[in-house]
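Form predicted on its own, single chain, as structure tokens, below.
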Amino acid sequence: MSKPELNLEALKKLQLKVMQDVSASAIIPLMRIGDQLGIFKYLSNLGEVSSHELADKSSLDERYLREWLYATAAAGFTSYNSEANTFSLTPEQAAVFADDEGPASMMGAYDMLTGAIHNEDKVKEAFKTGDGVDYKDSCPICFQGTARFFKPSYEKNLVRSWLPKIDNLEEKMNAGASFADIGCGYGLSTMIIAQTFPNAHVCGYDIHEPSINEARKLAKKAGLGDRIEYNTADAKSYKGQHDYIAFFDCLHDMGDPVGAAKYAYNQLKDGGSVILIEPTANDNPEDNFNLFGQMYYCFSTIGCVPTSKSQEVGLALGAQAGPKKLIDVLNEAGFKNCKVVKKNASNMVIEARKN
């Protein structure tokens, strides 16, 4: 059988796309090295410097630094002055790479990518068996990376843009409502809630005990240790009646999202709401074939689907489930009043009220 004739233009275009992806992937370890050794912070604080000056100030090897600087400058992540042979960060580069506490930080993405690569063998085996990969068996870098990746967006949007779309939430929370954050991980979203609504009773739950332990440490460091109750529990075993139960970027990871939503329905007080924050997606898969869709389908294949398939039921919604599937889950759980109340390029907010 003869091979089909190749379209040379289409071939070149595909090869260029592969080279772009390889180039983007090749810099992952360099970005983490720059983050962990504080190179981005040195550049931010020092201003324009040569590789020798940077080596002197950082006590790092000049030759390694010089190659690292060339690589990151080629990527557009540092800036190069060819006349002076010096390097620096623009304010925008500093905001994204050097300010871990700022709203523009994106360094957590490289932690997530590294963790995903370390999970490759486990997920490859799961492709053969159809089994899942237990969440606790994920590379530890995944947990810190997830927290760092979502932190800037949640600090920017959670109480300013997303929660205000939930009817009467601010009034009820200021009056002492109970808020449960299910699948809270390191508890960064939980702390934002507790800081914003000091009169509310705020709880955080996660199946991963090391993450809950880290959440307690972070809350104590932030002076919120006595304002948040953290416990290790899954989505069908936490206690108490709550005015609001939140699933922030986690319902699609659960093996039994319908069961989790039913349990939440029973744990809600009358008039209470479940709040879902999920990656933005369209119901038609082809409509997700874009930059965000590629990223989330990849993360979903290596993380979300294996986690779900390791649990009871193993529905494996995936990170691009779309609003219809998510609302169907909520309707099956008993909710009648479900709607998307906010949507931007990366996230959508769904409210399900118990009337």
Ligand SMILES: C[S@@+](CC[C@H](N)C(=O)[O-])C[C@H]1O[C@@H](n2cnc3c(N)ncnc32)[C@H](O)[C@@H]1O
The other form holds:
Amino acid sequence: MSKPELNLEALKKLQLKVMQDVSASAIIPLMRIGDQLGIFKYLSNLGEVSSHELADKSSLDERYLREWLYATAAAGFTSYNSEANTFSLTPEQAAVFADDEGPASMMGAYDMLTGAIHNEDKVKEAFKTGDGVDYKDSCPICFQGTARFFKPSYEKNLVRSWLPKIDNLEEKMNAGASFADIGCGYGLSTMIIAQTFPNAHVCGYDIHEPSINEARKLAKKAGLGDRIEYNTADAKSYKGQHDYIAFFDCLHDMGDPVGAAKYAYNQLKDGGSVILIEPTANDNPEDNFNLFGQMYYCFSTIGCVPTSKSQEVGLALGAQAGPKKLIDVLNEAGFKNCKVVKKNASNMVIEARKN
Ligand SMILES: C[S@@+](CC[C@H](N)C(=O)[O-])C[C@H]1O[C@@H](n2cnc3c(N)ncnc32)[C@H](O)[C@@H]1O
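Go ahead and give the structure of the form predicted together with the ligand, now that the form predicted on its own is out.
Below is the entire complex, every chain and molecule, led by the chain shown above.
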């Protein structure tokens, strides 16, 4: 069979897109090196420096540093002064790459990407068998990456714009309501809630024991050790009755989201709500074929779908399920009153009220 004739314009456009993605991906190991060796932090603290000055201060090899600096400057991630042959960070570059505690930090994304690459072999086998890959068998970089990746968004949005959309939440939390953060991972969202509402009773649960251990350590370090009750438990076995039961970026990872939502329905006190935070998505896949959709479908293929398939039922909603499928899950679990209460470019918040 003769090869079909190529549309050269379409070919060029596709190749350009591949080149953009290859170039963006090529920097992943450099970003991890820059993060782990503190190169971004040195640049942020030192101001404008030559590669030799940076090498002196950091005790790192000048030749490696110089190549790293050219690569990151080519990406627009560091700034180069060609007259002085020096490098620096703009305040914006420092905020995104050198300030892990700040709301603009995006370094966790490179942990997630690195973890995803390391998961390739296990997920490749799962493609053949249809089995899942248990979250605990993911590359450990994924665990810290997930926490770091979502943290800035929780810090920026959770208290300021997402939780205020939940009926009466502030009033009830200030009056001592009970809040359960299911699938809490390292518990960064749980800590924000405990800090914001000192009168509330706050619990975090996750099926993954190492994450719960890390959550306990972080809470202790933040002086919240006795304020948050963490337990290793899956979404169908935790104890207690709660006013709010939250699933922050985790319901779609669960094998049995309907079972988890039904269990939550039974664990909710009268007047309580489930709070679902999920990646923003549209109901039709083709409406997710954009920048965020590309990222989420990729993470979903390599992380969320394998995790869900490793558990009972294995529904594998995927990270771009969209509001209709998510609300169908909640309806099937018994929630009649569900709605999207907030949406931004990356996340949407759904409230499901018990009554
Ligand atoms: C993408 S991570 C999100 C973690 C955290 N909520 C955050 O936003 O950083 C998904 C989490 O769901 C947890 N998880 C998956 N299945 C679970 C289940 N059936 N019950 C409880 N937790 C589960 C995983 O262990 C993991 O910590």
